[in-house]
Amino acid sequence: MAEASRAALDRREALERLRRSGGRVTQARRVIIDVLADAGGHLTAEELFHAVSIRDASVHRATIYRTLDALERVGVLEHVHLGHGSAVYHLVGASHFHLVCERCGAVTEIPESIFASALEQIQFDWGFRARLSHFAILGTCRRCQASRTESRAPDSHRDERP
């Protein structure tokens, strides 16, 4: 998975945001925030459940799902769909998009500013405020493109003429 956004909330900031929103700082919420902060990247709910279970076996699976929803509502974490698998969660940081290679699965975070003009144009022309960060942008990474090009050595039995 990609590195966590450099500007991601740390534990203290996440807990403070939760308090300011009127949310309670429970043991389950504290452990979930700790696991996400320690992960340094994106975790599925199932991965999060396993990591939380190691730290505190008393936290039930249903509690984790409810807590994920609650923490997302108050802006402590967000989820994104990185292709065909389960959604992944990470602590909120600098707004960014995810590029996912369909061949090797590599995830690259890019700043939202790259698409700023397109997002402004969509808002201006259609009055629609797009939120591209919820889904990944799928394609092929540089490394896979290069390896695919290298593996396409000309076949001596193939006619290369148009």
The other form holds:
Number of protein chains: 2
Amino acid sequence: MAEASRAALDRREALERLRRSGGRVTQARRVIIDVLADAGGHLTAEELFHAVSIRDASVHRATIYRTLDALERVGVLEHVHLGHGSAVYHLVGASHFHLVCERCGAVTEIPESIFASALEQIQFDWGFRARLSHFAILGTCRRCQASRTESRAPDSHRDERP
Amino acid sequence: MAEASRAALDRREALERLRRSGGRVTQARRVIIDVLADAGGHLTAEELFHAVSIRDASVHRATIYRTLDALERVGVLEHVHLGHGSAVYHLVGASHFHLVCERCGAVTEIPESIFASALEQIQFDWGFRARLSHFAILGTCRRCQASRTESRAPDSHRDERP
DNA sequence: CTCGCTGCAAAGCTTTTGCACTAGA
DNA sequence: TCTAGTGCAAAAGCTTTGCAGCGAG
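Having displayed the form predicted on its own, please output the structure of the form predicted in complex with another copy of the chain.
Below, the chain from earlier opens the complete complex, with every other chain and molecule after it.
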């Protein structure tokens, strides 16, 4: 992976990759990529739509979905499921996993190396080449383990049943 | 975990657990638990609804959702996300992970022990107690790795973009 | 007898799609 | 120019909810 050494694609690289794949660089796509680059990733389609609307109110919600699909197909971005809610999108970059606390919703990124040997064993035993980064890993964070009666944070929850 | 030694709760244990938690054992719940026990797990709400309808057509779709919620809350069942589609439900039992092939949709269950040391390291390094069983692990199965042009199986796909 | 559970209907939310028009290469 | 991409509107899923009646304990 060429991008594994960097945090993520920047605007220029993203547009370049899009162009090279035969896609057109439109106003909507430029804004969407800008927002994703600025946010540093982890936006749902809806969050992205709101953020994009601020910069260009003419971009339609349907365009967000179609563009996310198109950009994912040409390898400019990826989506991850952090929980029960909508997927979140981010520009491709260093492969990593997400630890999501089921109680407070905190998201921690960890390097993929942690699971290297486990994934090798799965490849060896089952012939299955696993890609762990597509889903978050749920659990309980240090803080919430310490305080069992910790109340839930009001925001940033994606995997909570009300 | 008391149920870790067995494949999953059977009807009697499930009803017992429901009753002990103060829940009422109704006709609808009995049928739902029966269907899940017979299926051996991995049913979406919609699949469950169809299967339940065959045995008792009077059970409403909304009851399926409310019952799944209730039964999950009292620890009778759990849900897992195998892919982009709806979650699948199963009676609680031995903790395991699901390998889902992104190309053919095949689902393989593997024991949680594979990841034991990785999860321990996460606990040690980040203080995060991870529970990997809530999401599937996507990747490519042996067969699909062998035949790169393998056509997708028409069914059992849950994590495929059309 | 009481209130937890259910059927029903309707709404809610996210995502997709058909169509005609616009604009990128 | 030529067609990929877009806005718009409407539909399509899937899931939730308010309400009144029923039935489990």
